[in-house]
Structure formats: C-alpha cells, structure tokens
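Presented below, as structure tokens, is a lone chain in the form predicted alone.
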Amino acid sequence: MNEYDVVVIGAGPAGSSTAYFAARSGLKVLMVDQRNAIGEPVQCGEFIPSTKEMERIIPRVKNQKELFDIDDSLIKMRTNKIKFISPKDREYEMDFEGFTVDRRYFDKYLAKKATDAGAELMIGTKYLSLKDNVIKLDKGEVKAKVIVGADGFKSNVAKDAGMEVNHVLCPCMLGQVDGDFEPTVEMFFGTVAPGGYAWVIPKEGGANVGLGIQKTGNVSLRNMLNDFLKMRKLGKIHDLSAGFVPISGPIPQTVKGNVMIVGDAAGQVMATNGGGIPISMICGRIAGNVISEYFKNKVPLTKYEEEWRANVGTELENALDTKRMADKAFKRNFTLELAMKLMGSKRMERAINCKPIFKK
C-alpha cells in the first residue's frame, strides 16, 4: 500500500491549490480525481474578479497576486462591468473588473502547478471510503497522514469523517454560445430563473450562458434555459453541463482529526452569486500552508479553520445575510422589481462585494 503525507480528493481549484502549497514544501502529496479529464465538464460561469477587485472585496487576504495574476493565455476576455437586469428589463450597472477563463484549461493549469511542485495526480479514480487513515479507491487503497476533501458539494470525505455537508443546493445548467459580446457580465432576475438568476458571461468568440434556480418541484432546467436563450436571442447552445452550487454558507466544521474540507465541499462559496473559484483558491492556499506547518512545526490542523474564517468568513456571512433578505423578494416578480428599484446600483454593488447592503 502506498503511503503519503497528504492525499487530496478532488483536483478542482480548491484541491489543486491545496496540493500545490503542500507539495512545494517537500511533502509527499497525492491528488485523486474521478474525472478522466481535469476541468471537464465545465460546471460554472468561468468568471474571476481581478486581483484589484478581490483585494477590495476581501482586504484581509495578503498577497493575492500570487493566486490571481495568471498567465494571459488563460484569459478568454477581460470585462469591466456587471449589469443587473430586472424582470421588467430595467438595467442597473456597476464598474467591476474581471476576466473569464476556460475551466477546461484553467483547472488543468492549476493541477499542473501542483504536479510541477511534486504532487502526484491520479485521474479517472473514484473515492470510495475512508477509515483509519486508509483511503479506499476503486483502483486500490492508499494511506495518508492528512486527508483533504475537495470533492465538491456533497463531499463524501466530509461524510465519512463525521462532518456536516451542504444542505441547501442550487441546481444550475450552463453551456456555450457563439458570437460577439460586449465585455460586460449580465445577470438576469425574475421568473427566468426562480429564486436565482440567469447569466451571460462573455468570453473570446462567445459567452458562457446559464441559470441557477432555487425553486423546487417538477421543473426542467433545460426548458428554462431554452426559454432564456430565445428571449435574449442568443442562438444555439453547445457543451451543455449541469450541477449544483452550495448556497447555505460554510459548513460548521471543516477540520476533524486529520481530515480537512476545502472549497465547495466546505461551502466556501459566495451565497449571493454562487462564486467559488477565488474563495476556493484562497482557502486552498491556507490549507496547504497549514499542512506544511503541521509537518514542520507541529502546528495543529485546526489553524486552517481559524485562518480561513478570519480571512474570508465575514464576507461569506455577509453574502449569506444578503441572500436571506433577497429570498423574500424573489417570491414574485412584482416584489423583486420593487426591491431592485429600492436597492439601486449602489446597494447591488455592495451585495456583489460581499458588504452589508444597508450599512454605510
């Protein structure tokens, strides 16, 4: 049985970031991912705020350039605005710098950084269970001194470690459309996406188009997406995929014994908009660095919990509070239209920036 200092389950932005910062200190690290190709299928809007915006949103996080100043070849379009569109097509606009990536290549880039730093990668390998530091995979067993669950919203690693998992999930569907688009991210609210929003996120040669909802019951995301495409005259969609985004905030405990939970698995997602890439990378860096200190200086793994909550916990809580207030307005187009009018662009900007919307 192969033995490792660290085994990371999941090679998305959270898992690869954790593996990179752990491996670069010389630890023996293994990343395991059940997909045959990292980053595929694409399961998010592929938008990342600029380093400048991230420093404004989460000012306590130091040296963000280390994470978000990526190679220009990975950037598919730079954007400079976000536009909110109400049920009656009233538009509210804010300046906001960001860029879109192609997750098929961006996730591979992050995984390669980890392997270049010394981590091993097993793809097409399914996690089955965890017991007494032994991780059972469908291709055999491995042993680890530290186990990291970066295995998405349902996190079987968290379940096996006796930790709570995300309990409110937003189903979403997305794909790619071809064409020329302005460098503006658009978010559409109302019955087009009950309880959530639809989006058009421009990229080179087209856009990432999708929607996420909160409405339960017998609903068809594909029909809703088709209706949205027709309404906005966006043309044919391709490369369709679907998934879930955790929107109930961080799970109560992200460290138990020698098991750590990172990224979507930990609920480290902005509840207002489902954004998780930058938060996952920030928390992955914290996790990897704490693991390194654990082996070098016997720093307790619980320091990870303390540090990520100190760095991003306030913003995630603000986003969750905003979502709870917004849920009341989302029930009908009339109340949503009124709420958006009362909020205006300035308060919507505060919501996007994870600030309390009714505080100066």
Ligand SMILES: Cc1cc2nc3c(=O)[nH]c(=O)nc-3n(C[C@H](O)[C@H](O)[C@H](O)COP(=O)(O)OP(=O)(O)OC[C@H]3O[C@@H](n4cnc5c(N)ncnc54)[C@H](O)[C@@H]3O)c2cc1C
Contents of the next structure:
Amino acid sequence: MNEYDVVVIGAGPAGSSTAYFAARSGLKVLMVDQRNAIGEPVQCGEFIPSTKEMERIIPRVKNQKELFDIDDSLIKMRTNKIKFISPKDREYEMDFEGFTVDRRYFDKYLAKKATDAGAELMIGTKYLSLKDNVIKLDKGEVKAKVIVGADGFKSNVAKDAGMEVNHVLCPCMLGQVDGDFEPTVEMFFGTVAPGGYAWVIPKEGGANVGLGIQKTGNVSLRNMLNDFLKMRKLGKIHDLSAGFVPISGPIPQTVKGNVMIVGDAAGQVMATNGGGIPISMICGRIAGNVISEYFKNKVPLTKYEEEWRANVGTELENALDTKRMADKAFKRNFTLELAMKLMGSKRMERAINCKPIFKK
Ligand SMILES: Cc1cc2nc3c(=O)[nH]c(=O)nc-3n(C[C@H](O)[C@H](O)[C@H](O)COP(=O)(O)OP(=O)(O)OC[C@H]3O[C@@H](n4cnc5c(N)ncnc54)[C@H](O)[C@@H]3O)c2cc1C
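The form predicted together with the named molecule, contrasted with the form predicted alone above:
Now the full complex is given, and it begins with the chain already shown.
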C-alpha cells in the first residue's frame, strides 16, 4: 500500500492550495479527485474580487498577492462595478474591482502549481471511506499521516471523520451565454430567484448567467433560469450545469485527530453571495502551512482551526448575520423592495464587503 505524509481529497481551489503549500515544504503529498478533468463541468459564477478588494475585505490575511495575483492569461474579463437590481428594476451600483476566470483553466492551473511543487495527482478517482490512517479509494487503498477533506459542499471526509457537515445548501443552475457585456457584475433580486439572486457575470465574448434560490417544494430551476433569460433578453444558454452553495456558515470543528477539513467542505463561504474561491484558497494556504509545521516542528494540526478563524472568521460571521437579516426581507417582493431602498448602495456595499450592515 502506498504511504503518504498527506492525502488531500478534492482538487478544487481548497485542495490544490493545501497540496501546493504542503508539497512546497518537501512533504509527500497525494491529491485525489473523482473528476476526469479538473474544473469540469463548471459549477460556479467564476467571479473573484481583485487582490486590492480582498485586502480591504479581509485585511488580516497577509500576502494575498501570493494567492490572487494570477497570470493575465487566466483572466477572462476585469470588472469594475457591481449592480444590485431590485424586483422593480431599481438599480444600486457600487465600485468594486474584480475579474472573471474560466474555472476549467483556473482549477487546472492551481492543480498544476501543486504538482509542479511535487504533489502527486490522481484524477478519475473516488474517495470511498476512511478508517484510521487508511483511505479507501475506488482504485485501491492508500495510507496517510494527515488527511485533508477538500471534497466540496457535502464532504464525505468530514462525515466519515465524525465532524458536522454543511446543513443548509442553496441549489443553483447556471450556464454560459454569448455576446458583449459591460464590465459590471449584475445581481437580480426578487421572485426571479426566491431567497437568492440571479446573476450576469461578464466574460470575454459572453457572460456566466445563473441563479441560486432558497425555496423548498416543487420548483424547477431550469424554468426559472429560462424565464430570467427571456426577461433579460440574454439569448441561448449553453454549457448548463448545476451546483450547491453551502450557506449555513463554517462547520463547528474543522480538525479532528489527523483529519482537516478545508473550503466548501468546511463551510468557508461568504453566505451573502456564495463567494468561496478566495476564502478556500486562503484557508488552503493556512492548512498547507500548518501541515508543514506539524511535520517539521510538531505544531498541532489544531493551529489550522485557530488560524483560519482568526483570519477570516469575523467576515464569514458578518456575512452570515447579513444573510439572516436579508432572509426576513426576501420573503416578499414588497418587503425586499423596501429593504433595498432603505439600505441604499452604501449599506449594500458594506454587505458585499462582509462588514456589519449597521455599524457596531
Ligand atoms: C453555482 C455556483 C456559483 C458560484 N459562484 C462563485 C463565484 O462567482 N465566485 C466565488 O468565489 N465562488 C463561487 N461559488 C463557490 C465556489 O465555487 C466554491 O466556494 C469553491 O469552488 C470551493 O472550492 P473547494 O475546493 O472547497 O470545493 P470544490 O471546488 O467544490 O472542489 C471539490 C472537489 O472535490 C472533488 N470531490 C468531491 N467528492 C469527492 C470524492 N468522493 N472523491 C474524490 N473527489 C471528490 C470534486 O470533484 C471537486 O473537484 C459558486 C458556487 C456555485 C455552486
């Protein structure tokens, strides 16, 4: 049986970042992903705030350039505004710099960084279960001193290690449309996407268009998306896919014994807008660095839990508070329209920046 210092389950932004920082320090790292092609299908809006915005949103995280200053060839469009559109089509605009990526290439780039640093990658390989240090994959068993669950919103690794998993998920559907779009991210609220929002995120030669909702019962996301496309005259959609965003906030425990949980698996997502790429990369870096200190200097793995909460915990909590408040207003178009009017662009900006809407 092959033995590793670290086995990372999942080669999304969280897993690849963890694997990169662990492998960089010379550890024997294996990364496993069930997908045959990393990053495909795209189940994401593909929007990332600029490094400058990230430094403003989460100022305690040092050297963010190391994570987010990526090669220009990976950037599909730079955007400079976010617009919120109310049920009655009232627009609230704010300056906000960001860029779109194509996750098919972005995720492969992150995985390659990890393999270039020495990590092994097994694709088309499914994690099945975990017992002590032995990980059962559909292609055999491997042994690891440290196991990282970066396996997304329904983390089987967290479950198998006896940790709590995300308990509220927001179902989404999305795809790509062709055309020319202004460099503005648009978010539409109201019955168009009950309890969530619909988005148009511009990319070179087109846009990523989708919606996420909070509604139970018999609803068809496909019909809602079709209605949205028609209403906004967005034309035909292609490369349709679906996914879930965990919106219940971070799970209470992310380290247990020699198992660590990172990224969506740990609920490390901004609950207000579903943004998780940068947070999962930040937490992946912390995880990878703590793992390397664990092997070098016997630093306990629980340092990861302490560090990521100290770095991004407040902002994730603020986002969760805002979401809870918004959920009350989201119930009807009438109350939502009113709440958006009362909030105005300034408070919406605070929400996007993960600050408390009402200053403490
Ligand atoms: C519709 C939608 C739109 C979004 N839009 C944005 C956005 O615009 N900006 C943003 O910042 N965030 C966005 N997000 C959130 C973002 O996609 C996630 O937060 C981010 O991908 C988290 O990275 P991760 O590595 O934790 O998980 P993932 O990217 O989900 O990666 C998990 C990996 O684990 C693998 N895996 C799972 N189970 C197993 C198994 N049993 N065995 C082997 N491998 C396994 C999967 O194949 C996958 O590759 C969006 C999410 C959705 C669903």
